[in-house]
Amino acid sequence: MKRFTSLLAATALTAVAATGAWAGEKWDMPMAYSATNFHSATGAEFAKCVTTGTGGDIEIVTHPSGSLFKGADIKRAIQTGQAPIGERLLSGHQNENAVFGFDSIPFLATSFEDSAKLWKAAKPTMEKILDEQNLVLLYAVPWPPQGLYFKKEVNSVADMKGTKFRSYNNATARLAELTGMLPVTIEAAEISQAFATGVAESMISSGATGYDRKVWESLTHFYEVDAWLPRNYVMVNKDVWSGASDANKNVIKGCAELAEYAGNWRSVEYTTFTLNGLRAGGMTVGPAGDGLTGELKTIGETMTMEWLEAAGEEGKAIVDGYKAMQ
């Protein structure tokens, strides 16, 4: 991190050299995840470079855990310019497009190599997809392999019946309805108060979140099943972003490159550091076992055709590309 941090700063000096230095427009940026996550800790500094980079012409100021637009109204908010940009969870936008939810097809692209290879195949189309939507992409990064949390031993899929189970996306709403369990919707940063008080009972995750959260205050088991890896995105309103001058832009794709850059390897070495931490919270943290595994895995093949059908020629293009480069 120390690398990145003097590559911002080289970014920065290089910009500001370029373009002087001087108060400019204000760009509030929401996030929908608190402030201490890896996530919003990378937005920040992605911030604080395009702020001293254009010096001052662009000072983007971060608003984590939904305090100026909960997650799911942070996409709408910048398609209409009610904020110029933002972050927010890819697979969250299933629900108007199937396509979305590329990343989070079961056991599709369980680790951190997949999942770049599947970026890699899918980013074209998710770039087409949000142009024709007002917004432009800067940058992505892969949450840590998603586990399952539960206040109890299980061991089987007829464990999990009639568990109220914290969804995020169509994905996961989808996975509670085929194991039997009750799918509620909970935004990231009310996670600790839904486990709390009964609210939820379990989701599937990652340990960053968990983490973050600090689940073993409510729940007791995580069990690593790496069903997915889905990723977070930053993106801007089209008309904003066109309004920037060349050089600003430059400055923000520069920006933006080392923001994703440092994510994805924040995302990497964060995985086996908040696993330790649940278990220092005293949660049992391990794989599941073959059985739930195995039930797991037939599960994921319903809900792949699932996504195949709903994604259309645009989604098998991905999964083919994606294929292509095993």
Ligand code: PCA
Given for the second form:
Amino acid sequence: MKRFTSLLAATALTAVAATGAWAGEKWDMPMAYSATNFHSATGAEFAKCVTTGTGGDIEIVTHPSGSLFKGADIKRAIQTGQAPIGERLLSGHQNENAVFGFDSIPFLATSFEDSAKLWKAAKPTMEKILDEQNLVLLYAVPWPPQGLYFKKEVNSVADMKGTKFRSYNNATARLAELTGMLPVTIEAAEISQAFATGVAESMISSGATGYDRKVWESLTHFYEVDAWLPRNYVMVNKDVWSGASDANKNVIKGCAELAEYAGNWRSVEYTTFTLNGLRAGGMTVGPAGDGLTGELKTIGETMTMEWLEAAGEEGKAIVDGYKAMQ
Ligand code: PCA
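Would you generate the structure of this protein in the form predicted together with the ligand, following the form predicted on its own above?
Every component of the complex follows; first up is the chain already shown.
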């Protein structure tokens, strides 16, 4: 019987090979950030790796810039099977569960090295929460350290008051409130226009995003605050994952590991490169002054307390686990 089945399979294979009609599965992969962004470049390499590694059994096709699903809709689309795989900012889900904001706690992990430790402490909890939501975590890559962008010189929190501030998660919106700014949530793919039209006049983000979106066309100052390093992650629908063969799962896992490693390095190398790019665009780039830094640290303490309260035991365990690695 076994022989008969494999004979049949071989015949079928020969038939499709002869007609060239063999087609594997196509996995559309929505991504929120522009194609030129290093996360999107990493995702494109990952997609190629899977397509080649599975011999075309699974062809992943990336759709950057929120072109298939907008950033805020990507996770739901994958949970519900509208898309099999995709990438999103992890802390973007803070509004569903505060624990997702572990990587946006001000001044907790401010270097790549510490960000890696914090991820190590948080990863099992993230995998568990995502699993309960019908999602499998494949890899995660940090953004470079977050600093403040303005269209004027800023030396204190008082200087920020009344400024329209572009936020990308709960933590950034809360930072705006605590500094007397006016938060407005805008996806990175849309910020160039928001700054050009005055819908927003400032933000906290990486040099990478400012560079990628050419914000020097509207903004003048970048203060290297190194507040935190938020992560993007790639997730796959659990049913889709379960349907993949063991061999293909192994290829995907291998490609994901490679993508995480390469993405990390891209992020590290992109930090200085993009800050220089902002300078070349005419912006003033440098560390925040002592006065401003001190005030931000105090606000950071308030935000840390608020987060610990909202994230409960699970959140506390992540922070404790991270501190134990120091
Ligand atoms: N860029 C993303 C998130 C963090 C970052 O550096 C953004 O601004 O949306």
